[in-house]
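Next up: a single chain in structure tokens, the form predicted on its own.
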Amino acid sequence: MVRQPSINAQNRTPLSTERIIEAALHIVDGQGLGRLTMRRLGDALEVEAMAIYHHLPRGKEQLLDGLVAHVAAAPADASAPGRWQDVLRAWADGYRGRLLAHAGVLPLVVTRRNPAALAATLASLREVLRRGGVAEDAAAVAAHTLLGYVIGHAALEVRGTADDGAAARIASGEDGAVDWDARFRAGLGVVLGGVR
């Protein structure tokens, strides 16, 4: 028996890789990475799970790579006016916010080998530094260090890790809760201050 498309299927936006990644991100953000299955994703998209493989032939591996690329690729605006320190500070704040907003994908950003996902971001950071007068070699090292700092800090923040002694010095409130914003700004100042 031929299955007739439902009224929803007739009016639904066509399936695309971008739509699949967005739906997967919505599942991960709302339910966690462990709840992401191809069947659940198909249900969210109102398609059979096998239809997803037409757009992602490598299946879940390609989906996870797509999630990393979608969240982790956030280049700095190398043409932004102002001092390079201010441009990178603004980028770092925005990138940290992006990672924290999609905290369920953060373990993938940290553990999956997907250098292409970060290539444009690293290149943009290097370009901001080069335009600011930092030598090419130093700009490459500084860009890598800055990206590592922001990703690492976000990962620690999501875990709630505050047992490295810094919490005692950078805390707020009577309960001694870590002021993650102050901690981030202080570390970012150290990273940017070390660029020569």
Given for the second form:
2 protein chains.
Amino acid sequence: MVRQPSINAQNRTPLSTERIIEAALHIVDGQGLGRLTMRRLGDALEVEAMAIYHHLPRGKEQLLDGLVAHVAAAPADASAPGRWQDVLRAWADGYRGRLLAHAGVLPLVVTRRNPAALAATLASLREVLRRGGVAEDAAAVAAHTLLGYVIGHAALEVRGTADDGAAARIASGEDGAVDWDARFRAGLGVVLGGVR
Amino acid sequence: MVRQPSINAQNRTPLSTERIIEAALHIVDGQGLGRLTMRRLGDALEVEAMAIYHHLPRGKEQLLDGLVAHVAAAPADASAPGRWQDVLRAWADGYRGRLLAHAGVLPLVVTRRNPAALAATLASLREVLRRGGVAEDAAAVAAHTLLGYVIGHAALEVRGTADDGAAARIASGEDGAVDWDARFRAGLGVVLGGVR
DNA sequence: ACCTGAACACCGTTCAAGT
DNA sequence: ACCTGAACACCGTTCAAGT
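Could you give the coordinates for the form predicted together with the DNA, as opposed to the form predicted on its own above?
Complete assembly follows, chain above in first position.
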């Protein structure tokens, strides 16, 4: 006779790295990076904070690395059909949306050492350009420029949404709110238009 | 008879917001953002941590805002002679150097609300373009694109210096170390070349 | 006005112990 | 193997008190 495991003792879904990262991302998205603590994360998972260390031995460091990987590793589809300009435009739209949706992890993406995440994304951009017939050197430069622009623009947007009003008008002489979508597309045009 | 103030009691230079910010920046540059604590900052200033609150009533929040202002507010010289391309290239070089020299505050520049600092910088870029004969709309787009690129590229550089070696080669197929200076200049050419 | 000392409510992390 | 409980060395910040 086989025992039903769900009946006894602690019948809750066990912890896993994936569940931990997801719960952490949920906290960051909802309450901000500053409120992500091991204790609060434990609460959200209905577990003592110390249980997390069993799955992430490097502790909070490893947790933050996981968040970066989850958000920043989003390569372009090099096998997509169409002009490389359109493929990159579509990727950039998606990547920007990703960064804005998880704005709280942006400071981590910016400085945290996590080679694999961004390197893979960068390689996919080069591949799109290479397949599109752009020379190797120019492709490397363009991939770098594009990723830099998307990340930098997302950073400006995250900061900017707060000072659309009076502050921006006073300090910059700009008239009213910024249409960020249009701004981003226009800047994207500048970057892609500069690739030869 | 006038008393000599320097003789008595606590004859040390009194605290000031400027001294506090400078000491904080020194800690961040030397030991990283994570090691900037009010207590350590107090030690560096030879004062109890609580004394800082007398000069920065909003506490650490205000301290971090001050760091961002100190690093990110570096406008271009709109009255400089020469082609606008050269003026912006010179500004970009300087701004990049600034961000890299204080890489520890980069995550703060990226997300911390501090309208004045970036808005003033942005306005100066627009002014350079406007004086150079670029149309208002195109100037606004280009200023935004340029600042976004410089910040984003600096972020990639800060992260990248760690994975120049094997990690980058494996993940990206790139051959060896990246010449960041050349990369930056080339990307700058792409961005400026795209402005019409 | 400017700084100190003690205290409070938190942190991340370790370590031995439970099941 | 997986989780808990108590403990340690830190945090930022408040508040009353000193000069």
